[in-house]
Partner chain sequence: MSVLINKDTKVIVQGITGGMGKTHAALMQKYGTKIVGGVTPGKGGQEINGVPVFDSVTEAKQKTGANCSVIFVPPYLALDAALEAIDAEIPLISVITEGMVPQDAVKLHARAKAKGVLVNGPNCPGIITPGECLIGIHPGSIYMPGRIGLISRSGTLTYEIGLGLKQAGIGISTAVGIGGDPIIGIDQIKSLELFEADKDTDLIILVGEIGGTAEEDAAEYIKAKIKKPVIGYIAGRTAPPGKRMGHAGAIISGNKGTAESKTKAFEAAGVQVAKTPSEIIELVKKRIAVAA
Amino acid sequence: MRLREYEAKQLFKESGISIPPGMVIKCAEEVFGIKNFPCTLKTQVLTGGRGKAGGIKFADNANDAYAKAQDIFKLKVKGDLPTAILVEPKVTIKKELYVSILIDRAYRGPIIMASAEGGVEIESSNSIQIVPIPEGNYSSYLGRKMATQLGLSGADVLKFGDIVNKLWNVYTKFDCDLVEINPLIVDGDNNYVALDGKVTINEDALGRQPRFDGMLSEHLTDLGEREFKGKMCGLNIVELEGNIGILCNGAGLTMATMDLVFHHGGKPSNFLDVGGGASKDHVARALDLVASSETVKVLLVNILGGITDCVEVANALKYYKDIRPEAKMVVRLVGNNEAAAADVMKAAGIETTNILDDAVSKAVAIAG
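Now the structure: this chain alone, the form being predicted together with its partner chain.
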């Protein structure tokens, strides 16, 4: 769950990292409470690229800010409309840096990533330095080590190290996948200040992070409609651009099925992994969800029953056939309880095939 800038900064502040004295406004009229001009107005959306999209503006006075806030509240960034704007006084920037903590897959542990050049295009930068955290045992020297790798010296080593110490506290305390300050600036008084921040809470950890209770649904504004609904009922669905609705079990098999649709010349409308051990109702919800897109011309169901009971799936298909007899379905259903499921399917008049390639090419033919 990615937090909005102002939410991330609140966590930074609580852990002792300096942030600009900001104000979160929920409507444009609140700008008349701003005390310090010039100021920066930043749209609080979850997607990247808000600056390029015009979501960050500077204002010299209240009237100026009012007009600009009105604009920003109307501006969609990659489909995401803000519910808040963060207003901060303009700060003096002597230097911009970048620093983050995240888990590195290959290293199998957390690393500190940083650069002496802060800014937006950090991922493709050559100036990135890495300090791995040995066996996840953090100690203050690691932040200082990074500081020296960045070429900092003297008091800056201690100041930068202090920021990393505090960032580590945020990272562990809230089970974060990522904590990032970008840019981390050195202001006119040589203080290190987090000018922008990104925090991603691991979604699997939300159940033990009561602070974020109930916050997930309003932090999914970057998802499409089917993706949002799927998430809410525990279905892994990813929007794609084709017309073949895919319903499958297991991530790898779903990906393989999706690839196979392309391979046979078709285009999937979605990726949907119904998960392991799905009940009839769960499969039925998945069918409804996949079919809810108008572009879907055919449903391709590929289930390999391991934990999943094929009969549950068959009953869901039967139910769906009853309520939407006109819907086109291609079904491949093998594995656990396969024979009993075949009986259900036969009684419901749904054709099946055992061969995956056959099922896919049939679906592609129907979709046209």
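To complete the pair, please output the form predicted on its own; the form predicted together with its partner chain was given just before.
Only one chain is given; partner chains and other molecules are left out.
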């Protein structure tokens, strides 16, 4: 879950990282309460590229700010329309840097990534420096090490190192996947200030982060309708362009099922792994979610009951057939309690097969 800039900066401020004094406005008329000019108006969207899109503007007086705030509130950035603008005083910048802490697959853990220059698209710059955090065991010397790699010296090594220490506190305290300051500026008084901020919270950890209760629904972007609904009910679904709805358990089995669909000339409508130990209600929600797309012509259910009780799945299928008798389903359900599950489905008039290849070829035929 990605936070907006002003939300990220609030976490920074609470951890002792300096940020510019600012105010968040929800309508253009609020700019008339601004006391200090010139100021910077920054659209608060969850997508990148807002500067290039015209979402950051400078204003010299209240009337200027009012006109530009009106424009920003109407400006979509990659389809995202702002509900707020962050207003901050224009600052003196002596130097810009970039620093972040994130998970890196190559290092199999968190790393510090930084550059002696900040700005757009800095992540692809040749000036990027990396310091791994061994097995996630952070020590304050790592921040100072990064400072020296960036060519900093004297008091700047300590100041930069202190910023990294505080970023690590944010990263661990709030179960983050990413914390980033870009740019981290040195102002006219040689203070290090987070001029912009980005924080991404690991969604699987939200249950132990009460601070973010109720925030997920308004912080999801670039999701299709089914993907959004899935997030809201604990199901991870990936939208595709086909017409065969896929419901399996286990990522490997789901991928293998999709591969067979392609092999037989069909196209999956989605990827959905219902998970292990799924209950009747959970499977029923998954069925409804997969079938909610108008393009889906048939549901292909392939469940291998290990932890999952096949009877729970069969009861969900029976329930779904009762409320959606017109829905076309092809079912392969094997494993834990499969005999009892077969009795449930037979009584409900649901045809099944134990042979995956037969199930896939039948689903592809139905889908046309």
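Values in this document were obtained by computation on a predicted structure and should not be read as measured data. The term rigid core refers to the most C-alpha atoms you can superpose between the two forms while keeping them within 1.5 Å. Residue numbers count along the first chain shown, from 1.
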### Query
Superposing on the rigid core, is the CA of residue 154 displaced by 2 Å or more between the two forms?
no
### Query
Does residue 273 show a Cα shift reaching 2 Å between the two forms after rigid-core superposition?
yes
